[in-house]
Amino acid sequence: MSPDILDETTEIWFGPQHVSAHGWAAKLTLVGDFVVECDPNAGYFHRSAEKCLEFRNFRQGALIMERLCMLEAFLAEYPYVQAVEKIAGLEVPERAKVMRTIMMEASRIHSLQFWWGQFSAELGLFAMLLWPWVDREFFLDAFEELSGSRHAVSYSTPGGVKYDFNDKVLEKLDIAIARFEDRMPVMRDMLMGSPTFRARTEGIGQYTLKQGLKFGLSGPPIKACGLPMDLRKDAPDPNLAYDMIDWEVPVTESEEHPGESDAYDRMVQRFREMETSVEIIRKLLPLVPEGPIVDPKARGKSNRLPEGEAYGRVEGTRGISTLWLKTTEKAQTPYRAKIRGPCFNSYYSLKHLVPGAKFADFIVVFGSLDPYPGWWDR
């Protein structure tokens, strides 16, 4: 082989047709087997959600939001609902607050199970795709029993929730959580004890806490650096129930590289996220009070909103999801809506994280950040 080949560069497109590219693409510049430049390209998954919101009334808007990421539908729809509640001045009943929170945490577990299986399969561990994907079906059964849909749940509505708990919902939710708790230790050992998995993730896609904050990361990618930054604790929402119980923000602090995060640390962090979600659900279930599930004035107040603007946000599975909403006097639809998902930042952080990595490790770095195209191609 001529030594001059090491000076040659090759440009290739990873996606959007690649099996590991789910509606996204990145142009990679290679020298041999190493990536020297990464140029993420958005725009392959666009649904014009912000414009669609301008043509939906204030009870329909949540449906647009949850379709940005149906894996975490209970969480994705909430920033819009919260913004409407602020402008309309709605009061959420206590029962609705607790039920919202429980289903948000169940949605978080389901989303992480999906990610965990997909990420494992992309590393060649196909058995670990099937195991969590089978278990997530039990959470989907509970979602279906509650809302009639397994993904597009349309649960939260301005002033409360649309559907009440019943015995069947609670039974299916308990089955899903019990199964998860029972199988979690086995799956953790199977994955984290795998020499193949550790070799593919340890030391890959590293960044410091300072770099992560500069990139604008939030959620598991920043908590994996040891920073307990979480909206559920830092800015408790009065219309949710996180402040009704004691719980701790899960973080991952690596002994080998404190203050830094690699792909393995981010996997560990997501296991801890799921365990915390189970703890929150278990503590809140006995606290569900009796009473209405929606503000009786909600329909009238949310039909036509006064002039105003509000900012809704939630600690989502992938980080902080937000929405800015502006209305005009007696508006039936928003004047403007601006969505900021957590994944735009994690997607474009690849520009800094991938150079220097091997081509085979590109999908490891990408998958460890768990970016979802709907959040950036909104």
Given for the second form:
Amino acid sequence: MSPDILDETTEIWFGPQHVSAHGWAAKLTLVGDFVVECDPNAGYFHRSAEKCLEFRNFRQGALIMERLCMLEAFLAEYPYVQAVEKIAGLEVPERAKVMRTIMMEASRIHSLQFWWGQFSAELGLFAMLLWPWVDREFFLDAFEELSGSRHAVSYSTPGGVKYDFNDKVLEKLDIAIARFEDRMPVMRDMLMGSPTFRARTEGIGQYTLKQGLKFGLSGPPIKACGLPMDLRKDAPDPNLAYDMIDWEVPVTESEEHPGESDAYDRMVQRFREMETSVEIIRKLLPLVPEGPIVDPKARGKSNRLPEGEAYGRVEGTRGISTLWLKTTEKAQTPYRAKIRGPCFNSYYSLKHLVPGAKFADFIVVFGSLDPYPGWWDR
Amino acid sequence: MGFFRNLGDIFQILRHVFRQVMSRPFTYFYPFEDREYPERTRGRHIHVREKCTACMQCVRACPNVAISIDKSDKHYEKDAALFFDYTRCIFCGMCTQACRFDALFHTKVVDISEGEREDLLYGPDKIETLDRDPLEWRGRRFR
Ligand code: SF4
Ligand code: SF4
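Could I see the form predicted in complex with its partner chain next, after the form predicted alone?
Time for the whole complex; same chain goes first.
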């Protein structure tokens, strides 16, 4: 580049009208084709979820939570339910624990399949947009059979779950998983072996484990650096069934740059996450015990909670989501709810990851971190 | 090596494409045909007025204040007229779970789009029945 090009900078807004930027916008400063400054902006998706939670009672709050991230609805609503259960001291029946865990893992697969299609489309590989999404429909069918809704499932409730498994649900879940197991390895190898894909993702958005922890990342972006940090294993929740079975936390250790992760490693990591989820579901399905699905006293106990505060947290698809809930004596609604989504950190880490990259690689860095606007605008 | 690998990849892709071409389409020719909805589908509600006791539990359970009740409007001994505001309803199922008297249900009817906003306010005459005028558009009738 000639020196006078370097003197001139161009500012452009990526989003909020851009098709890939669904509810967010970043101001990019370009020199030639290179990004020198990236300024991510939050606020385009703001629906004041935390304030809304203060006006809903303890059974209705989970509905707001699942709307923060529709793609992982089973997982997103769980921190609230867990916090309410902790404050009210509710017991969850064994059957509900296992059913919750199975559906949360199914939700993880479905969310990752959505991301897989979307990320491929952002790279311009449109066949890979539609193929994972077709398989994802089968999971949605199972969710619909279970709860009556494809996305806004409203499944967990304080003290158990709302809808019971029946033969049709199990059959549809089985079809979805069998189809996934059949087709995923073929499509994965096709995508990961493709020279176009490798050229677009290798060495893009690279950071070390130390940097990642400093950004406050969690979930797949950290596990792709080789650190097995997983809430499901590190702090098993007594109201979920992860400790009933043996399973390994999936990690990705890159051979070329150990302790670091680039967009390619994060893709590999997410495929491993899906495989682990399938393994967990397969192992848990025969273990569903008989019994009630909800604690009969839960309805009365969750009407008015005692004074207290509690943390609810879950290992979501995109990282650790937590919710802090404070209640006052005999109140019907929370005094304060504070949500900490995993994506605020990954979104703002773009500020450090993008400068130096080419303009066309910006969306690759963004997509590989998989942020969802609902988690930072709450 | 690279040549044979690429050839193998192309065969894989062709096999995949062939399977896709041969399989049933995943889309429906809506509104002329429609898919089958599961038993638990949370579509628009139906209110069975004979069984309603005007206990107001559905109104209290609704997170979005989508239901309002008129207790003075009576057809039977103790019932009430329910008004549903489908511009607010999120089809969460809280109201049907709260009703202990089998008087409020979700139905499988999910296509409730209307041309006018006011038409989405379902009064007692609309919420108690599933019958409705067929939709007409450019001289064609849809279901
Ligand atoms: S389905 Fe939910 S939002 Fe709709 S009327 Fe019933 S409680 Fe209210
Ligand atoms: S529909 Fe059910 S919950 Fe609502 S007022 Fe009637 S009986 Fe009560």
